[in-house]
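Take a look at this single chain, the form predicted on its own, given in structure tokens.
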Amino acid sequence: MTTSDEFKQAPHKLLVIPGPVEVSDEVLFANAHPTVSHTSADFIKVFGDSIRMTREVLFTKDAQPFLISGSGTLGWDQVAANLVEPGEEALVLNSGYFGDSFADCLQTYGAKVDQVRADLGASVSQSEIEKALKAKKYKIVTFTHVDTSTGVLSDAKTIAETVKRVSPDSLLVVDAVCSVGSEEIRFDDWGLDVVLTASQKGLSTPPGLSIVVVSQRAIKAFESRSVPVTSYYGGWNRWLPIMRNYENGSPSYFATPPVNLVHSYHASLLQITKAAPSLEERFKLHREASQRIKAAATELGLKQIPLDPAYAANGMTTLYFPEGLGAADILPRFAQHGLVIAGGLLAGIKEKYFRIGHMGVTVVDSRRNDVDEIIEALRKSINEAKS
């Protein structure tokens, strides 16, 4: 029987893509846990961990937990569905293409939705946001923390501190799917009410689980509607006990758990907030595994999506080709050098850039030398482009 010491993964491309991301051996061996039941007492305790292990990610002492099988999407359809009434009223910052989807999530489930437009390479600034907050009361507010389009990084600390001055009774939602993990992110100091995000990017697991982390004030608001909750699978009335009850330490069924990416997702949990590098560091190491890529590509000439490096997120940069040269020219070159990057995603440029994901055990575990394969790859990759 192999052990989780012996254990490798098989050879493959780096895969280095804003998410999925690469995983730790240790973290894909749990994966291959033997299938057990969920009502188990090992999985209970495995659960139970887990839910207590995200609150310490996000630096919370009693927000709300939920990890449902499902992606990031998902988290979307949670906010809309258990937070906002139909008719009340959402306002959406918008940095790219996911704050049009949560905007159209938010539609979907009947509320009325005003955005605010940041420029191309920009996030939305705070006089905006104040303008807009003074105009309306909002019952939620909305940004997303790193647009997996454009690399483009808000400054969510900010951004709380002018919701709570301007429009204190508005729930603040972050949906930080391409962020946790890789982005410093205080859910009680900066008075966060909602943070949304997925298994396969910071938290370096593979894609499945569903993570929306919850304010006690926002389970209050959600406890207090007056109309039944519009969706089946992702209401709250349905889901809170079963957090409640698996954290304390007894089974609970209303839609079978995916135990075994659960324990994948705990066996990352255990590394990122019981091991060494601590989360204050993991954070330094994606500042500094972004500025060492990024100065890479400046020297190469090419510009970035981002206008200003206080907008360019940490855990992926966004890349214009260079001119004449297009994804064809690119792409192929960085899977001949063993990289798997992506296109660009943004309607109206997404032919003119391309994207490169570098979070979790790529940075963290230096021993794999994964930046350095990164760098490599992007100047081979350019070089020959070019020549």
Given for the second form:
2 protein chains.
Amino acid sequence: MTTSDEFKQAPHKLLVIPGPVEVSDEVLFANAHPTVSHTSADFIKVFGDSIRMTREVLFTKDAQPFLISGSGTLGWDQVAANLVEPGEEALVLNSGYFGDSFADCLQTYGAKVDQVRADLGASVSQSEIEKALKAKKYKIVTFTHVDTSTGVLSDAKTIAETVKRVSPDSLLVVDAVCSVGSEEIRFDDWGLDVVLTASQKGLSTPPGLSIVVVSQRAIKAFESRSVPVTSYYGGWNRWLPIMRNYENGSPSYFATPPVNLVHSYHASLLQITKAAPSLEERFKLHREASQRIKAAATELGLKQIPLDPAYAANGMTTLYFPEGLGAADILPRFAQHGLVIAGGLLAGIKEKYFRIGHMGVTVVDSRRNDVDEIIEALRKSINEAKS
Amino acid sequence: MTTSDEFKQAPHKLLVIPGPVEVSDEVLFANAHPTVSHTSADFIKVFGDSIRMTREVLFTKDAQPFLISGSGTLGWDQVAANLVEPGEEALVLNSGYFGDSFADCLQTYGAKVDQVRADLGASVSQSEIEKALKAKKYKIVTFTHVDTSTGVLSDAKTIAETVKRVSPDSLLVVDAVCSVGSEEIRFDDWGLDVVLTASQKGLSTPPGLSIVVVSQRAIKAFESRSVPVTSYYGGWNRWLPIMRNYENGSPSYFATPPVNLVHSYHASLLQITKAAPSLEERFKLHREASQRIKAAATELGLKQIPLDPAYAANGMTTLYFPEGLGAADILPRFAQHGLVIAGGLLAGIKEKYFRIGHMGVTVVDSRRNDVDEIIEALRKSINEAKS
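Since the one above is the form predicted on its own, can you give the form predicted in complex with a further copy of the same chain too?
What follows is the whole complex; the chain from before opens it.
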């Protein structure tokens, strides 16, 4: 048999797109754990511990995690189908591509959606949020913590304060797909109602797990719905007993969980919550790496999409191509230097910029030297393309 | 780095529940492939080839596969949300637990559902199907090819003939979660419209991939809907361009695909479609293994749930406990002999029977000797429990 110590993943280009990201050998090895019964005692413990450690990552005592086989996108369906009844009002604070899509998802399930759109590179201001909340009563308010298309970081803590003050009954939903693990999130202290994320970004696990954490207040809102849930696979009426049973040590069946990926996620959570560096230290390492990469880009004369450094993500960087250059000039050069980065995503400007992810093990495990490699490849690629 | 030849999964109890099942070292190793970008050329090829090989497994030339991160259950949502408009009629041919649940899913999305329920251990008769189809016009007709709760195999070919003859406009949907790879399915020859399955049963891959294959006729029905699709994550309007683009060699984004699991599924499909034994030979091996296991059970005086051997699944066996014995007497004995089997699932009788899965590599790779192990453990466990 191959042991965890022996297992070394194949050499490959460094994956520094804004997700999926690099996965450590240990976490990848756990994805190749012998496939187990979803009702076995061993798996129940792994699943229950994964639920508990998910709470730790978000600093919440009693919020309810849902760990469901699916892409991060499925988190939107869960919010739209469980928390918003057809015809109810939702406010989307839009800072990019993922705001558009979340709004689209909410409408699919019958929500009435208003959007406040930030200018490109900005997040929605507190005064605009306040104005919107005073004009209408919303069942839910959503924002994208880090919009993966723009690299804009919204100020979750201040948004939460504004919503609590102006519209305390609104449920606050954070699309944190590109921020959990890389940006500080204090679920209980900030009074959040939903944080939705996925396994393949700051949590450094392969993709395929939708992770949604829900406050007890939001669970109550869900439980007092007047019409049935409008999704079957995404219905918390199906999943709530499953999550509670597994956490309490009993098996329970609705749909077969992705047992291998749960082992992998569990291995990553052990590294994140039980090993050094601490969560606080992790956020600091993300901030430091981000500052170094962004400073190197500025030195090269590159412009970021985020207009204000305070609203730039710490787990990724979006950079406009130098004048006259495009993806075909830059991305292959990164590849030649051994790095996979990503092109643009936001309609209208997608040809004009590129994206680098710096999340999870790439930032946290200093033995890897990934951040140095990113900076070196950035310098070389830009200088070569310009010359 | 660890190579595919070197990688050997850890020793473990033989997983012979009716899914998830044993996964070969090669397929498990592929699940630990370095995590890649979902838009990389390498991954696009792996994904495109997986789509093409999925067609081969079902003997279809032009049906459209959807490979989406999720449990098998998500296949029901896809059918309910894309093919049935709210208020349209659906007929569910019910041979166990999974018929009940599919009906429930259809209703969640607004279908009007009629059910024809088979007696316990039987599948719905052709005359009952004919009678139901003559009484009302149905948009879709669904049946469970192998109901994992009862082990009842429905005669897919004959059902398809009956539906085509009596109600040719109805779309025929086969829940084949527990039959693809272990039972013969001729998609084009039989004129099926949807076959939905998952990765973790006859396809011998870890769980986490919803696999749905749709006829061009059903795609047309979907494209001529009069109201929008009622799911976001499960919406074929989102996924159809993605699947077509990947198959044609272009990347495309809706939600991050489970890249590691797709590598794993691809490795399994290579074994199934490109290596010996052939698909026909695989079905024969499943029939032979099933007959041997069922004969051993009969010799031990055990009664199966399926009333007629012609309607017993070839990839699993359901057996009533001997008089006076229950799960606590039998399952731990199997575990002592190194096997993980499953208890009952169908409400009303779940305490009275157990289930053994014999699908995929367990049956097909004769070097493993798994079938002999199952028979030996069955004999020992029953004899010990009785004595």
